[in-house]
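For reference, the chain that follows is the form predicted on its own, supplied as C-alpha cells.
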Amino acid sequence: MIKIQQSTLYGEAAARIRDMINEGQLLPGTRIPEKKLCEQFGISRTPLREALKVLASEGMVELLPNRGARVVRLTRQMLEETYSVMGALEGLSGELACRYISEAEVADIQALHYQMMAHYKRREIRPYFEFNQRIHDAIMLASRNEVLRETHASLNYRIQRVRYATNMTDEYWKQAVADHEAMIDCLLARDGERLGSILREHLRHKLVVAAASGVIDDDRVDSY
C-alpha cells in the first residue's frame, strides 16, 4: 500500500477509512483497528485519531472513551431522518438549479447522464454510481447556494455505504434510471418545481431499497 504524504496526513487517511466503509472493508459495529491502519499508512496514531475525529463529525464513526472507535450502524431511524432532510435540501437544489442553471452545466450534466446510461447498460454498478454521484452533484452546484451544498455533503458521508450495499434489483435500477431521464427533461425546460418533487421521491426510493436489501440494523443500543 502507498504510503501518505506527510503534508496531508489526517485528511488522506480519513478518506482511506472512508473508503474503506463505503465499500465494506470496515463494517458496521466493529472497532476501528487503529494499529494495523497505522502499519498500512505509515502514519502514526496522532494523525490517524485526527482522522477519526473528522469521520466522527460525518456520523461514520463513533468515539468510544478510551476504547477506540467503531462505525457507525446503519440503523432505519438514522437512515430515515437523513434522507428525509437530505430529500429536502435536494428538492430544493433542483427548484434552484432550474432557476440559475446555464446552458453549458446542462450539456455537461447530459454528458454525465450517457455516460451513466452505458454504465447501466452494461450492469457496471460501481462506475454507474460514480456518474450517478456526479450528476447530483452537478445539480446541487448549479444550485448557487454554497450552505446548501455544504450541509447536504456532510449529511451525505453517512449513507454513502448504503449504494454500495444495496441490492440492486432490476426494478429499483428501472427506476433509478427513469427518474434519472426525468431530471434531465426537467433541467431542459427548466422545471425547478417538477425537478425538486423528482429529486424528493428519488430518494425515498432509496430508502426502501436499503430496507429490503438488509443494510439497515434494527434500531438498538449496544453495550461495550
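Residue numbers count along the first chain shown, from 1. Just so we're clear, the structure is a prediction, and the values are computed from it rather than from any experiment. Throughout, rigid core stands for the largest set of C-alpha atoms superposing within 1.5 Å between the two forms. Compared with the form predicted together with the DNA:
In a rigid-core overlay of the protein, His119 has its C-alpha displaced by at least 2 Å between the two forms.
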Second form
2 protein chains.
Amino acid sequence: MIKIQQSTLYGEAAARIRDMINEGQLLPGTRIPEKKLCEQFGISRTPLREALKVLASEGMVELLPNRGARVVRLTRQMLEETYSVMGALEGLSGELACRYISEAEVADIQALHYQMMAHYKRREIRPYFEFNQRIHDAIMLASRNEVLRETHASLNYRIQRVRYATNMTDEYWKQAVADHEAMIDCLLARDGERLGSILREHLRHKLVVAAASGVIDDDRVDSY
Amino acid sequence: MIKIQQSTLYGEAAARIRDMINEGQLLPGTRIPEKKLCEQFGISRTPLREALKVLASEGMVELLPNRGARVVRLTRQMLEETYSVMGALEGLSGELACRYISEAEVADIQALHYQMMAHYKRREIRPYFEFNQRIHDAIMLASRNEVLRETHASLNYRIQRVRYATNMTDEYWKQAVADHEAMIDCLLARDGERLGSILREHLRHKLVVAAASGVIDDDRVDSY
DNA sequence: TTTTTCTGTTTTGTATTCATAATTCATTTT
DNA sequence: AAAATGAATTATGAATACAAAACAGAAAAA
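Having displayed the form predicted on its own, please output the structure of the form predicted together with the DNA.
Next comes the full complex, and the chain you just saw is listed first.
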C-alpha cells in the first residue's frame, strides 16, 4: 500500500511550527507572529491560521480570542498530567502488543535494541534517541490500535521539546537502558502485563528527569 | 471561577457540526457541504473551514484533499479501538480519583447515583443517561488531571452518536446499574485499583451493546 | 513623577475573490 | 446499451480585502 502524501499548505505549516516549537525557535508563552511566519513560509494567512487551529487542538498552542496564538507553557503540573496519561496509553500498548506481535516484529525490535545499545556504549545521544523512539513506535504499531497510536502521538507532540532539552545523567541513562532490556524480555515471553507496567515505570523515570530540565516554567507568572 | 465564554465563530460552528453529526443530521460517509452549512449558520467559509480542521483533529470528520470533508464512519474496528483506549483512560481516572477525591465529592456522586437509580426504576432513559454521564464526569474531575479529562472528552466526542443510537436491553441496563453500585463502593473504600478495573469492564460492556446498535457501518464499502 | 487619555498603527477575525481541481451530464463512440 | 469523452458547472484551496479589536506611544492631567 502506497501512502498518499497529501501535502496541504496548512498541514505543512503545522508541521513546521511544531518543529520550531520543539527546537526552541518559538518560545513558550510568546506570541506567534502570523505575518512573520506567513512571509517565512511563503504562504498567506488563511492556511497558517488553519494550522494554528490544528496545533491548538493538539495542545501545542493556545488561542486567545482577538489576541492571537501563543506557545503553551509546559508547567510541571501539566507535564506530570501528560506523563500520567501517556503512561496509561503506553501500558495498554504493551499489553496489546504482546497479544498481537509477530515473531518478525519482535526480531525487528531486538535489532533496533542492539543498534540503540551500540550508540549507548559510544554515548551518541542523538542516534540513541532516534532508535529509542523507533522501538517505542514499533511497540505502538504492534498493538494494532490506530486510535491508541494517534492519541499517544498527539500527547507526545506536546512534550517533545522536553526531550530535546533533557540532559541525560549517566544514572538515568543506565536505568533507561535497563528498562529497555526488560522490555525485550517481556516481548519475547509475551508477558503483556509486565511489559505494560515496565512501560509505565519507564515513563515515570522520564518525568523525573524532564522535570529537572530547564524547559519547565511554572514560576514565571508573566502578565498576559 | 467564572468560565469565560469565548464565543468564536469557528468554535460555535464546530460545536454545531458535532451536534449535527451526533443527532444524525449529517450522516457517516457523506460529504459535508460547506456552502450549505455556511448559509445555515450565517457565516462565511473561512470560520467554517477552520471548524472542520478542528473536528478533523478530533477524529469526527476526515479531510480529503481537494474533495472536502466527510463524516467519519464508525467501523467496528475503530469502535473497539476507541473503547480500548477510553478504558485505559477511565481506568486511570478511577485510580487517581480514589487518591484525590474529597468526602464532599463522594457524597455528590452518591447523590447523583440515587437520582440515576430513580430514573432507572422508572425506565426514563434520557434522564438516566444524563445522570450517568454526570457521574463519569465527576470521577474524571476528581482525578485532578486536566490532560486526562480533555483526552477522554475528545475520544468521547467521536462515539457519542453510538450512545444516541444504543437501545438498552434490560439485561445490559441491569449490568450497568450493578457496575455503578460497585463503583460507589470503591469510591467509599478509596479502592482505586478496583474502581479502575470496574470502569474498564464497564466500558467493555458498553462496547458489546454499541456494536449491536445500528450505527456501525463496516460492510458498506461505498466507493469514495 | 505617575496616571490617564487620545490617536495612529498593528494585528486579528471574517468576508470576499480568484485559480484550480473535481464533478456532473450531455454527447459521442464502441 | 454501455463505456468513454469533453465541456459546463460546482466545490475546494488559497490569497486578498476589509472591519473591528488590541496595542503602542505621545500628549495631557493629576
